[in-house]
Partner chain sequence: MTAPTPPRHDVDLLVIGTGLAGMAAAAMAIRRGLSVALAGAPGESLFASGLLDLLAVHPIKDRRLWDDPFAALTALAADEPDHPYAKLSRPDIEAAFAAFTAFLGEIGLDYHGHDGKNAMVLTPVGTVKHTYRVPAGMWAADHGIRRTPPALIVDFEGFKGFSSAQIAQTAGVFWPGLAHVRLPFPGGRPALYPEPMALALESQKNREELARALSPHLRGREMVGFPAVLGIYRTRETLAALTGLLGMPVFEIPTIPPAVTGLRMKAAFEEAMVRMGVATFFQKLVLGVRAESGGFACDVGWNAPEAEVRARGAILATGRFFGKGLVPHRKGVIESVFGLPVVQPASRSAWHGEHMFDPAGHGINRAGLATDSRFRPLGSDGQAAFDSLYAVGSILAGHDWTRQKCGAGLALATSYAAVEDFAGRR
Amino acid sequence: MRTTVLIIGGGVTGAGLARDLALRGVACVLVDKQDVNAGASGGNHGLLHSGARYVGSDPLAARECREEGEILRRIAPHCVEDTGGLFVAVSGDDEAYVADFPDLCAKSGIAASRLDAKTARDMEPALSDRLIAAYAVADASVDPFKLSLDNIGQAMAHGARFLPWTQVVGFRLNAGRIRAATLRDAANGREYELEVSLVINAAGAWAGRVAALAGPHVDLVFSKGTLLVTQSRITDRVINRLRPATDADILVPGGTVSILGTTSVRIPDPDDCRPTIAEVDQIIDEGAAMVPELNATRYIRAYSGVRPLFGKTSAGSGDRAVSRGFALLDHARDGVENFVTITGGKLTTYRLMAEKAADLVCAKLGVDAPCLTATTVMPPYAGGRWTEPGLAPKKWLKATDPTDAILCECEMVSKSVVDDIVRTMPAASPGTTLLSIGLRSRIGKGPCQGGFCSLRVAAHLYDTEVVRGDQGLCEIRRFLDERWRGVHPILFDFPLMQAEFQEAVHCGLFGLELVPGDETWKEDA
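The form predicted on its own - chain by itself:
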């Protein structure tokens, strides 16, 4: 096999790079050792920043967020819910920062309209009655999975290839250049070489490990951010705490739920990332200061992502002091001429990161085609449409087909939707079909967190001969193990009893404790 550019990492930056290069006519292959958005791109608020969060700490990042948010609204409005946002301060918050906020916004070109407390509470009744200041800004929410899948869809329409469950395990170098990458197919363990002209490392928190395969060292700090998902939507708008960035100060509406977070906790290994009970308690306590309802609402899940922060922290400084900007590293300086790393950054600025990286790549390749991603509309991709909350029930109700049984009652996902996802998604590795369907739909996102729908979907996959033998049982176990990481830290009272009932069903009827969990399912010879 051969390609011009190999992109490593199927997060939103890698997906944006594939789209950028494909639109310039550069052949490329995008690989990920798991599936789309397996890292930080799938573990965030889904917040399209106005930039106001960074006006006090990083004015450049603030301007980039403002500009990129405007671009994304133009090229992919179907990925964005233009909610608007509020920055609110409550009694006890830093009044000096509150006083400086409008001028800081103005310096970064960010519109911030002052509201009196009554008006703000009329707009969002869930806000605290201890409000001392409020400003309206142009925040929005964005579906990160639809965004990545739509980027990949347009890239593939222009000739790019996407290979999920494909890990880069080595490089063959000669005379200071990478000649080929060794890829391992998770489905069968087979390794093979892909000859390349250039490699882009967009592996997020794993970028240092990928770079080391070719020799260069990349300084990264792993900052875990934990978030909580409420069972219902608390506010219509994004709510930000009006203070210097710290923990649990953003509440983002996402479809029918709200997402509260985040934290910033240094961890030594990006593979060891899961929410803890202590983080959950801290997030709720902090968030309830601006939205008291958060103290009493039901949460259905916690999850964590790892921010790959570029650079080192000085002694005594926290990870909040490390820039949230991005770094573009040309490893020619390290003696590898055709190797580039792009890391850091934010969901909001992914397109800009991809453009800068693609500009460098094209300069190295002698390609003079301009970047088109800021002006070319990104159409919805069929393989990503079922991530949208509410779409599956709308289609089901409109079709009125009595044979199209509902498999996920929480989100009303039917058999025909599952069939459509299986038809449009890349070939999954044995053992990951259910996980890949979950990434491309609302299955497992509701209150049961896959406790019942995983069984029904697996049964349908058996009926349609997508899985066979023990594969379905192994996939159920793996799917539930993944959801359990986020359910376990929030269980108490009645939800704890429900979880114990589900465990009794899973073990008593299906014997799931006896089948492999995290181990990748291997087909019998």
Contents of the next structure:
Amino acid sequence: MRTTVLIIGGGVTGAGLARDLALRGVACVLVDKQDVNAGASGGNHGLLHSGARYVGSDPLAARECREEGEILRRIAPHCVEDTGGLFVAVSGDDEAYVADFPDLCAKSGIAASRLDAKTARDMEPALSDRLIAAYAVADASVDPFKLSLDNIGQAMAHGARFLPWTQVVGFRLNAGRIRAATLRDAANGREYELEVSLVINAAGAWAGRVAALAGPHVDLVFSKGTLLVTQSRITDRVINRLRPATDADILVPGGTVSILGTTSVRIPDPDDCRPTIAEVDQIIDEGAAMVPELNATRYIRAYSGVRPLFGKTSAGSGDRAVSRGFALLDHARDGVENFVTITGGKLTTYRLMAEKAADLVCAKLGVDAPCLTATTVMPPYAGGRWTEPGLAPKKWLKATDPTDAILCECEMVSKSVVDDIVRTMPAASPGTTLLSIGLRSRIGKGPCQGGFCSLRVAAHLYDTEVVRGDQGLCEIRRFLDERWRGVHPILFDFPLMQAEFQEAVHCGLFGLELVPGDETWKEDA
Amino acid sequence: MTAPTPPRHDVDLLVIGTGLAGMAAAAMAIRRGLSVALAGAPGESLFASGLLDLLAVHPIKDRRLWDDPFAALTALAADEPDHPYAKLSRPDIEAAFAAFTAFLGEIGLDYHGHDGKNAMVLTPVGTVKHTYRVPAGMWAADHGIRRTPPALIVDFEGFKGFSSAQIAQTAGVFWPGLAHVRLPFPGGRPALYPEPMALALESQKNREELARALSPHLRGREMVGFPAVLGIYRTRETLAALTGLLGMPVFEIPTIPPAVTGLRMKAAFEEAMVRMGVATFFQKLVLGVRAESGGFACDVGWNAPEAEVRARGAILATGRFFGKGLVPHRKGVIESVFGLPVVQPASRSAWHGEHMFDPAGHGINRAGLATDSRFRPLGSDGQAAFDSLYAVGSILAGHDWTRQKCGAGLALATSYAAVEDFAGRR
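Moving from the form predicted on its own, what structure would you give for the form predicted in complex with its partner chain?
Then the entire complex follows, led off by the chain already shown.
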């Protein structure tokens, strides 16, 4: 096999790179050792920053956010819910920061209009009655899965290939150039070579490991951010705490839910990234100062993302001080001519990161084609549309087909939607089919967190001969264990009752904990 | 205007909870000639598979399966002295199973099993479940799994979450001769939910239609497996008639709960309780309890008291979190009726492990009520909280019933022991 550019990492940066290169006519293959958005791209608020968050700490990042937000609204309006946002301070918050905020916004060209407390609370009744200041800004929410899938979809329409569950395990170098990459298929462990002209490492938090396979050292620190999903949508707009960035100061609406976070905790290993009970308790306590009902609301799950931050921080300073900007590294300086790493950055500026990286790649390849990603509309991709809350039920209600049974009753996802996802997704490896379907739909994301729908979808996959042998046991186990990761730290009140019921069914009746043979879920986690 | 005084009921024993443990306690108390009042919300029985486990796995972290549950009990009692089973003798446990299955037989639900040996049934994901006493409808599966004759698994168009293809594929690993077929549900109406399907199969006309549709698929087959929808109220007749029509053994495979298997028990049990003169308060809760000399006075109702029950003794069979006997707040677990102390891990970080299917189980599963050797729950001073209050079933501390496969056995055996103790004090 051969391609011009190998892109490593199926997060939003890698997906954006595939689109960028494909639109410039450069052949590329995108690989990920898991599936779309397995790292930081899948573990964030889904917040399209107005830039106001960064006016105090990083004016350049603030300006980039504003510009990229505007571009994304033009090229992919279907990925964006233009909610607007508020910055709010409550009594006790730093009044000097509050006073400086409008000037800082103006300096970065970011619109922020002052609201009195009553107006702000009329707009968002869930806000605390201890409000002392409020500003309206142009924040929005974005569906990160749809965004990555749509980028990949347009890239594939222009000839790019996407290989999920494909890990790069080595490079063959000769005379200071990578000649080929060794790829391992997660399904069967088979390894094969892909000959390449150039490699882009967009592996996010894993970029250091990928770079080391070719020799260069990339200095990253890992910052874990934990977030909570509420069962219902608490505010219409993004709510930011008007204070220097710290834990649990953003509440982002996303479809029918709200997302509260985040923390920032240094971790030694990006693979060891799980939300903890202590973080969940801290997020709830802090968030409730801004929006009091966060103390009493029901939570659906917690999740964590790992931010790759470039460059070591000095001892004692927090990770928020490390640049949230991105790093583009030309490894020619390390003696590998055709190898580039792009890491760090933010969801909001992913397109700009891809553009800068693709510019460098094209210069190295001698390709003289302009970047088209800021001006070319990105159409919705068929394989990415089912992540949208409410779309599957809408389709089902409209079709009124009595044979099209609902498999996921929480989010109303029917057989035909599952069939459509199976048809459009890349071939999953045995044991990951349910995970891949979950990633591309709302299945498992409702209050039951997969307890029932995992069984119904698995049964349907057998009926349609997508799954064979005793693979289904492994599929159900992996899917539920992946959901468990998120419910584990919020197992009190109703979610614990639900979890107990799930154990009664999946362990008590089915004995899935006794199934021998498949222990790979442990290593994957 | 003053509210009318709620009617008062004087009984020997109040059973709180209508899950399997509450059912067993009421049945055992009637058997001992006690007058009984019974109160509780629908209960976990609605979600029951109908299988009566005794003990199948120990130690859970080794995933060791036992053929002989009593040998497993001996090992368990030695390793886990705080397990409720460690307070019980083999004759007590055998007597509890015998009494309860006899009671179930009297109310139309026949059970089978091997003497001193676990039985095996097939689950809807194609695994084998090891259990002790099996409803008549599922019993043929035990023979099937042991001898693996050529068999046919049937499912129905439109009945989601139950795939005969899945069972044939998954169970095919140990039972290679499994064929599968999907049929339209008889009676001309689509099959969607198990309850109407089970009712429809209580009609001979529908069973004949099903047998006709099946006959081309039976060549060379020696038994037939169905989802557990072979009747609700007339399971004996339904099973016998279908076996006769097909000319071969028939077995049921449990379906995803809530299922007909739970409904069968609940329906037969509730009817029997009323018939046997129990003061029943189904869909009601115990709203308040006053300990009085010689027993308890309880307000029973939904939002407001609708009756007062005065009882010499009470059995707490309210279950765990799903049954609402235990309430798990962010800061700790409380017991919902009496506010009894709950044995529990020191903090939430020790409640659960990082993997759902952790073979070691989760710490919170062993939380619950500690009791004395007579199953009287302990107060904060370490002594029985009340002279004549008993706690039975899953609310007890020290077990992990979903992994040990001992939920039904705990319910039956602790209810038996509590009732024997209470009855013996008269």
